[in-house]
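Take a look at this single chain in structure tokens; it is the form predicted in complex with the partner chain.
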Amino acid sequence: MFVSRAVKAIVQNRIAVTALLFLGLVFIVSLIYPLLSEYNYYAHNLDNVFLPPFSGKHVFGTDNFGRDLFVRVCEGAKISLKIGLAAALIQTLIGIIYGCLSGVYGGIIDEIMMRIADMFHSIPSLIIVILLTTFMGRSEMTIIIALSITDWTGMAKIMRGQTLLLREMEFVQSAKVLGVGNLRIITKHIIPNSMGAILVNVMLSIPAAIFAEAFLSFLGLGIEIPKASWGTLANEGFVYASSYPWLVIIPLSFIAVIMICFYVIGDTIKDALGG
């Protein structure tokens, strides 16, 4: 019911549809770009450095090593989206389980679990991510794990709130009177009735995770070369910003537009589901 309402809201909103189409386009192109371009993302070509956009077959131009920027942006999209989606989903999962347990058991367990969540919440996640990646290496996996274990508290709090709210609702109480067990109450009543909040949270976590990764990589603390997310590309291009602005402007524009797309869609869903 929540999902169909969300889909309906998106379809009815022209801006949201555009955003969705653009996201889809970026996603598909990032997968099939080898069919569109003869270049790869790592081979240097020192004869063709700093070509501006639309020179020959280099649609976005080339960078300081003569690598094709279009291909690198496509490859970057793959990494950015992968990290964003994976981190958001893991966070949400942790949050749902944690929040439900805390809310259903209540009492002292709830108190302790929430204080722990509070502590996690008041530690700046970016700092933790920086520490983890500094000491554990900067692979995609580390970044996904680091982002997931630091940013789950929001979902946990929402889910706990939902659980507490629904637990007092009469239909959950009547399930209790009917002798339905806690696990079944969670899976049959609480999670289905919280799908709206969950959906909204996922839609807002994805851009947040993409942002966090881009931020790190832009500072030079994220994905390591020769692999490159959009943030890494912007970081590399930043050095040449005054002379070859496209090297930084193109990847940054992608980050900006993708973020806007996610927010528009997230907002539409939020409005529709009243989250």
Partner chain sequence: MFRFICRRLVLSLITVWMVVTFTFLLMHHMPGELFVVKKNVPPQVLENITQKYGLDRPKLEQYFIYLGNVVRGDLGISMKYTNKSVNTIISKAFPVSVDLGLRALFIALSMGIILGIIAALNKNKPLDDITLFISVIGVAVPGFVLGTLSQYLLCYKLTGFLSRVTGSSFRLFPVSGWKGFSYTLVPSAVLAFGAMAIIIRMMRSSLLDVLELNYIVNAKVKGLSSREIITKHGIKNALFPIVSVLGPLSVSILLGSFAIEKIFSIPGLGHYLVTSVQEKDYTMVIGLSLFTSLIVILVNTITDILYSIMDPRVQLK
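Previous: the form predicted in complex with the partner chain; requested now: the form predicted on its own:
A lone chain is what you will see next.
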């Protein structure tokens, strides 16, 4: 029911449809174009450095090593979107489980769990990334784990509130009288009736995770070269921003537009589900 209402709301909103189509286009092109392109993601060509956009077959131009920027942006899209989606889903899953357990048990258990959540929320993700990269190295998994460790608390508090509200409802009280356990109440009653809040949180968490990854990569704490997310591309291009501005403008534009698309879709779903 929640999914059908969300889909209907998106279809009826032209801006949301446009955002969804653009996301789909970016996803498809990023998967297909590198396979069809004659240019390699890693290969250097020092005879074609700093070519401007639309120079021959180089739609986005080339970088300081002569690498085709269009191919690198496509590869960066796969990395940035993968990190954004994975981090958002893991954060949401952790938050759902934690928040539901906290709300169902209540009392002193709820109080302790919420104080622990506040503690995690107060830890800057930058510190976690630095600690993890020291032991695990700079990789996609490191970024995903770092963002998941620090950013699940928002979903946890949302689900705690939903659980405290729903557990007083007649259908949940009836289930308790019949001897239904807490786990079954959570899976059969709390989570299904909180899908609206969950969907909205996922859609808004994805752009936040993409931006966080881009910020960390821009600081040089993200993906290790020669791989490059959009944040890494922006970091590399920033050095030449005054002379070759497209090197930083193009990846930053993709970050901004993709984030706007996710926020538009998330807000549309939020309005449709009364979130």
